[in-house]
Structures are given as structure tokens and as C-alpha cells.
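Read the single chain below, which is given as C-alpha cells and is the form predicted alone.
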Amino acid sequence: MSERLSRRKLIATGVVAAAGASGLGIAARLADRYGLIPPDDGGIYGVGETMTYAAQRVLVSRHALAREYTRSDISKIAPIKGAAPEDETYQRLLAGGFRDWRLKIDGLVARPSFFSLAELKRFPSESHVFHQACEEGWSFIAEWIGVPLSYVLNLVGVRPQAKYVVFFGFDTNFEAADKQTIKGKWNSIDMADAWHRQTLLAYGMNGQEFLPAGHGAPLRVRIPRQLGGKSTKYLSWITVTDTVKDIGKGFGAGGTERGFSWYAGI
């Protein structure tokens, strides 16, 4: 048995018996002690948050897949949840191809970046087919075509001290020095599933080398591992940060304010 399996093993174990003997505060101040602490641990739910996020970690191997299908699975008909922006800007810039459109990549990073749709497209490219589910219920199985987010983040270069990578859509608004009056869709994660291989920068949809507006074009992230609520569209902003906690109401993410929890693995 490997040292980093026992210690993981010790670990689950360690908080499983915490809650079991001592109650779940306990638990969660030995998750704090490891760093699996996740940012809605706050409020009434917030230690069953925190339990959940810390035991799903510790007992699920960070390189474990999320289940891929074939293109004979994909399904006929994919929902879409909410309409694309309607503001004038996204408009223009979707009757053009996205040619204007650049991603901007800044935070803990070597070298801060601007992408073009074009550029990201010419990155090794990958593509999987996904079951992707709705927190609301609904569901459907698609192939999504695009470029691991880790190789990207490589390319600007991931600073250590880096915890979360913070994904803005489009519509996002807010002063550059009030983030705490965010508006729009945003979400983050943490760094074991930005590294993840199957975690995906989404240009492409079954087949067709864009996405409809309605999914997300021109980029949206897909992560396999969680519910589709993560997997933000129309990005235009990714920052990798240390804390999250300056960022609207310091819970991870604007679906999180509203009730969801960060933590969407399945």
C-alpha cells in the first residue's frame, strides 16, 4: 500500500469517526486541518457542505474519470437552460464568429493572457462524449470538442499558492474594485479539477467545431465530474486565485449564493 493511499485512507477515516463519535464540528475543524474546506462552509448547512466536499477528496482518487460514451448515445435533444446574452456586444460579436472575442486569463499566473477563439482552436484538441446533469433534473448525453483547461493553464503558467479557478461568462458585471456587487454567472473551482484530464475549455458540440449560442458559444468550461451548473457559458474571464472570499459574497460561486452548493461532484 502506497504512503499517499494510507494517508488518505487516515484522513477519511479520521473525519468519518469524528462525525460518528464526537459530532460533525469536530469533523470539520480535522477537514480544515488537511485544507478541504470548501468556500460555502458557512450558515446552517454549511458543516454538511463541508463534510461532503472533504469526504468525496479523501476517498475519490483525484484521477478518477467521469464516465465517457459513444457518438451513438448522444442524445436527441439537449436542453438549454437560460437564453445567450442579449446585450449588444455579445450579439455583434456572434454574427461575426467570435473573431473579436478574447478569453483573459489573469490571476496567480506567470504570464497573464489574452486568447482568441482561433488560437484556442489551434491548442491539441480533444474530444468526449458526456452525460451532463442538471441540478433541476433534466439531463442529457452530447460530445463536447475543445482543449483541456490544464494545458492552458500551463501555458500561463499556474503560481503554487494557487486554490481556485474563478470563471466569468459573459454577462458578468462589476467594478474592478467592488467584486462584491458581482452580477452575471460566475463559479470556480478547485485545483484538482482545473488540473483534471477530462476538464474541458468547450469550443465544439457533437460534431460541429462551434457550440450553439444557447450552450455556451463562444467558449464554455466543461467538468465532467460535477453537475452541468458548473460548467459556466459564454466565458470570457478565467482567474486563478488563492481565495474566493473577495468575490461576491465570498461562497464560490453566484449559483451558491442563490442556494446551490459549491460542490456539485457526482
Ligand SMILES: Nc1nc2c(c(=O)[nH]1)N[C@H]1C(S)=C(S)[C@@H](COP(=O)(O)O)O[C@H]1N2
Given for the second form:
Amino acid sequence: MSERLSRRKLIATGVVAAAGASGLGIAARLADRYGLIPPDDGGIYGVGETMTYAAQRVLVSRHALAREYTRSDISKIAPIKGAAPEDETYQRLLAGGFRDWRLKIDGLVARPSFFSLAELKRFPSESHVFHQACEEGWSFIAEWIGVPLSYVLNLVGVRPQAKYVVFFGFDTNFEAADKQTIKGKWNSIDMADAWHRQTLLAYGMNGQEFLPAGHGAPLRVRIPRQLGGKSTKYLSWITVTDTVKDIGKGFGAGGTERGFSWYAGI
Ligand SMILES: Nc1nc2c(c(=O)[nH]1)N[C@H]1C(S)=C(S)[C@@H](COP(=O)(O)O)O[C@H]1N2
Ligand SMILES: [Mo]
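The block above covers the form predicted alone; next, return the form predicted together with this ligand.
Expanding to the full complex; the earlier chain stays at the top.
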């Protein structure tokens, strides 16, 4: 066992023992000390959320891989959750094959950038066959084609203070002048998920080099170690930050404001 791992296990033992022996308050303080408090702590689920997130992050290696399937496992039907945005800008971009679309990446990065779809497709591509489960109880297996998020993060140069990567799609009012009024399906992940080698910016699916609109065209993120809800579709803007407290209600995701858990690890 590496020293790092044994140290992580020790912290975990501390967090879990504190939870059992002396009440959850001490466990939460320990988790806080090691940066293991999720943004929705004290929200609807409170201490329970912190325990789940802290235990996962300490006990499971940040490099642990999600299961990959083969092409013969791909589901005949890939259900679509919701419809593509009716937003006028989105519809115009869709009609134009997303030639005028750009992905904005900013925040705690050395080189804030805009990427076209053609540029993203010139980066090293990968294809992964993953199981995607919605928190509402349905799931499917599909192949996703795209560029690893880590590749793009390296290009823009993530600053060391970064703690979260936040995703905004066209069904978010991402141009809101005041970040606190942002609403919709925005979401965020911590740096362990952001750098994870299976986390993909997907522009294609099931052998096709474009995403069907409803599955998130032109670009969606696929986070295979979290439930489907974290995999934001119709991306427009990605920002790197050290806090999500100033976005929306400050719980790290639009869905979290509606009662879903921020951390949806599987
Ligand atoms: N922008 C955006 N991203 C989204 C959603 C959404 O409504 N809007 N739904 C989420 C949910 S709850 C799930 S389960 C998956 C569904 O992905 P699919 O429609 O490709 O099956 O997308 C997630 N990403
Ligand atoms: Mo979902």
C-alpha cells in the first residue's frame, strides 16, 4: 500500500469513526479540513451528502475506472431526456450544422479560449462504450466519441486554485448578467472527475460523428463515474472556478436546487 493511500485510508477511518462515535458534526469538520465538503452541504441533504462524498473521495482512488462495454452491448434504443432547447440561438446554430458555434472556456485558466466544433474534432479523439443511468430509474449503453476533457483543460492551462469545472448548456440562461440568477440544467464536477481519463467532451455517438440534437448536440460532457444527470448536454460555456457559491443558489448544480444530490457517484 502506498504511503498516500494509507494516509487517505487513515483520514477515511477518522471520518467514519467520528461519525459513529461522536456524532456527525465532528465528521463534517474533519471532512471540511480535507476539502471533502460538497457544494450542497447543508442544503436539502446536509450532513448525509458530506458523508457520501467524503467517503467516496477518500476510499475510492481518483483514477478508478468506470466499466466499459463492447459495441455489441450498445442498447437498441437510446432514450432522450427532455427535448433539444427551443432557444432561438440554439435552433439557428443547429440549422447551420453548428458551424458558428464556439465553446467558451474561461475562469481559473491561463488561456481563456473559444473552440469551434472542427477544432475540437482535430484533437485526439477517443470512443468509449458506457452505461448511462438516470437518477429517475432508466438506463442505456451507448458509445460516445469525443476528446478527453483533460486534454482541453491542459490546453487552456488550469490554475492550481481550481476546485470545480462548471458546465452551462443552451437550456441555461448562461448569459445572465448576474451569476446568481443563472437557472436551468447547469452542473459542476470536482477536479478528480474533471481530470479523470474517461471524462469526455463528446461530439459523436454510436458510430456517428455528430450527436443527435436531443442527446446534446453539438457537444456534451460524459462523466461515466456519475449518474446521467451530471453529463450536461448542449454545451456553450465551461468555466473553471474555486467556488460555486456565487452561481445560482450556490449548490453546484441547477438540479441540486430542485432536490437532486450534487455528488452522484456510481
Ligand atoms: N443541458 C442538459 N443536460 C442534461 C439534461 C438536460 O435536461 N439538459 N438532462 C440530464 C439528465 S437528468 C440525464 S439522465 C442525461 C440524459 O442524457 P440523454 O438525453 O442523452 O439520454 O442528460 C443530462 N444532461
Ligand atoms: Mo437523469
